[in-house]
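Consider the single chain below, provided in structure tokens and representing the form predicted alone.
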Amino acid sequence: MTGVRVAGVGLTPFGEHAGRTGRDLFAEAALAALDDAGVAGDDVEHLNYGNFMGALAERQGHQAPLMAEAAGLRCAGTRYEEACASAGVAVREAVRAVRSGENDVMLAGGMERMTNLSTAEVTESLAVAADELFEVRAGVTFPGAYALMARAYFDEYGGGREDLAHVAAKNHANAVNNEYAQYQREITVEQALDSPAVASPLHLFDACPITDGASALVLVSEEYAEEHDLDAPVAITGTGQGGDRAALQDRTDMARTPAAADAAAEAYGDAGVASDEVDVAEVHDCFTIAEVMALEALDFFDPGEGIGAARRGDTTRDGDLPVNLSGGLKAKGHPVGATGGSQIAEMTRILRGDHPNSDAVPDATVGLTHNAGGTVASAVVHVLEVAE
């Protein structure tokens, strides 16, 4: 198998982008993301295209295809969906690609539009990710099944509000120097625990915003970037999937999340490596008890040790594993279909050391990406290297 290298990574920014269509805002990534590369558009076989929602935000199916023109490309595309691991998804079946030789050179990410829609009606849209016989018809936002996640956690490990309260401190903290963010702007523990509340133990901080916003990555054989002189120094050496049922009632344990821990145990094995080794981590944090059990799953830290972690200190910025650096789901924004492939691209510019947050990890050589479907009923998770 050759070696899949990130050649090139681009991204709009998150927030609201009132006016403009889902694919003048992945032209705007794809775009990017070449030029990034010094990769011509012609050269590129295939676009994997994760998206979620757009039937309904948009009325618009059969978006890739769309989404290729759009972005100048002469290749056909596949429409990856799987919630909001949609664009995860996606850039693991571009590496497996890339890997096997049927592909040198692919386009993968992703894209969501949601402000265009009232509040009621994204919820009711993202609601369409959950088990709609069991859970929806019964009333089941992913605000409430969280929060029933988020109170067997406690249950069972201890903690409380307080602790998500500094996960979302941290994660803003670490958004403001972010150009793509949504949210660049600082939030006290005490703020997030005056929010309003959402779904107890959740309040308004604890959630991840609406967001607009694409991601790109052109990802290529290492024999293409060697052949092609490209600068490509960071390479995707791992990539895992897990999958979980899809109602809540139906596990065992609401507190963990085994999909997370499958994907991960694939990821490292794939890559060679061990939890230990990893210097910097990007996780699916769509509500502040989400990063929580992701450090968990990921083999991170034990079992009911998660839960303090940022009020330690343990993943800030100073910590000995910054988690988040790019302000995460929850401030840099959640375009769902298009999270997977902006965590991998904020990573890749962590690892490349033009990230505005890469003076936080300057020897950094191994990072992680973790994406998340529904209430981890789908994740996946990627090894990223410094491989020159």
Given for the second form:
Amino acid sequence: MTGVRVAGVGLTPFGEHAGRTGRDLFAEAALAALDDAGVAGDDVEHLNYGNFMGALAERQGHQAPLMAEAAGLRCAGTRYEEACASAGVAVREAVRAVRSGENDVMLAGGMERMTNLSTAEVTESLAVAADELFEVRAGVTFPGAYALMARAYFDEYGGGREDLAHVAAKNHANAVNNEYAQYQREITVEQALDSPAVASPLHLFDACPITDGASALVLVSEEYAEEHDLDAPVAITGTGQGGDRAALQDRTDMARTPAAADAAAEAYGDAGVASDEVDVAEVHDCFTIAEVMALEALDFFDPGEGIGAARRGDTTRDGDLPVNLSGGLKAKGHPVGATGGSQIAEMTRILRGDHPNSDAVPDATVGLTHNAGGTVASAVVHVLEVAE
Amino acid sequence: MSDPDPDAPADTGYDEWADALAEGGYYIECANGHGNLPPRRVCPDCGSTDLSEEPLPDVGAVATFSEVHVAPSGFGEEPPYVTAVVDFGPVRVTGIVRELSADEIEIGTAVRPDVEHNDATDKRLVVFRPA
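Since the structure above is the form predicted alone, I would like to see how the form predicted in complex with its partner chain looks, so please show that one next.
And the full complex, kicking off with our chain again.
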């Protein structure tokens, strides 16, 4: 089994790109990734592309060949759809394709356009990731679903809105220097607490924004990197995926995310890395409570301890385990089908030392990314390591 | 965006299940005692295909809830409304709480299931009323 290197990464700025098509956004990220890698588009053997709501937002299905064309690739493409974990799955399958020896060069990433829809339309489109019969028809929105989980968590383990506000403030602080982030500004805990209610107990500043953007990675075999003398020091050494019942009501425990725990166990085992060896993590904080549950599922904190991590300073940039140095989904933005790829792009930059926040973890050699779909009915975890 | 066609294909048991909530409702139990909601051909917990309909307990307890302030477009409910997951023992059911404000609900509040017609979507709407 060959090793997999991240040869190059590309991102569009995350935010509002009114008037730009999805294909233009993805082409920008893909060309940036190829340029960063120093790899010719003609060498790419397959495009693994993540997108969730393009059929609703752009009236555009069948996006993979369209995106290959837009990126100037003369190869086939496949779209992966796993709600907000779409790009994470696209990357995972690219890793598997390289490892198998089937392909030496893959382009993987994703794109989402969301800001061209009204807030109500985005709410409706995202709700499609929930169980249509038993949740969507019953009025469960995406924020509403995480609110149900947040209240279940508070009831089971304690903690409250102020703890969550610290998560939001931390991630905003991390985004200030990130040129790709949607909100490059700090917020205070008080501002988060005072923001309007969206779905109690979650308020506006507990939620990630509505975002347009794209991500792309060039993944290559170690042999290809060596033959072409690529500067590709970061390897993806572990990958894992987990699944769970779609509807919250069917889960044993609404305050836990076992799909993420399963994905993490698989990725740790695959990489031969223990959770306490991880230096830095990018986790799926579509809502502040999601970061808390991720920290516990990833075995960084015991159940009930994740809620206080940001408040205690454990996960801030000067803590033992900085989490979401990119700003996270909360402040960097969450173009849902692109997010999983952007997390790996950010982590690669952090480990290479060319991220604006790399100085927070100058000795980091092991990074983890966690990308969740829906209310974590699916989850993808990757372990990245500095290989040379 | 337009709503799905109300004349779309049948829901393979969902509509019948929702309608039955007006009379107390039922759930699906497999040979190994796992409770689930229809439509089911197989128990997702154990793979059993030996499924039977059992009466839903009369009263459930709120397991978690949220007051939703931003509703999807095309959904009839005017925000804010309270959505809740209610524990009926063998199964949990999600719906909208009637006759109680968010301030009057806590985890453990006893409610009974019912069904309404959502005029905006022309679909059934699962609701809960004080027990």
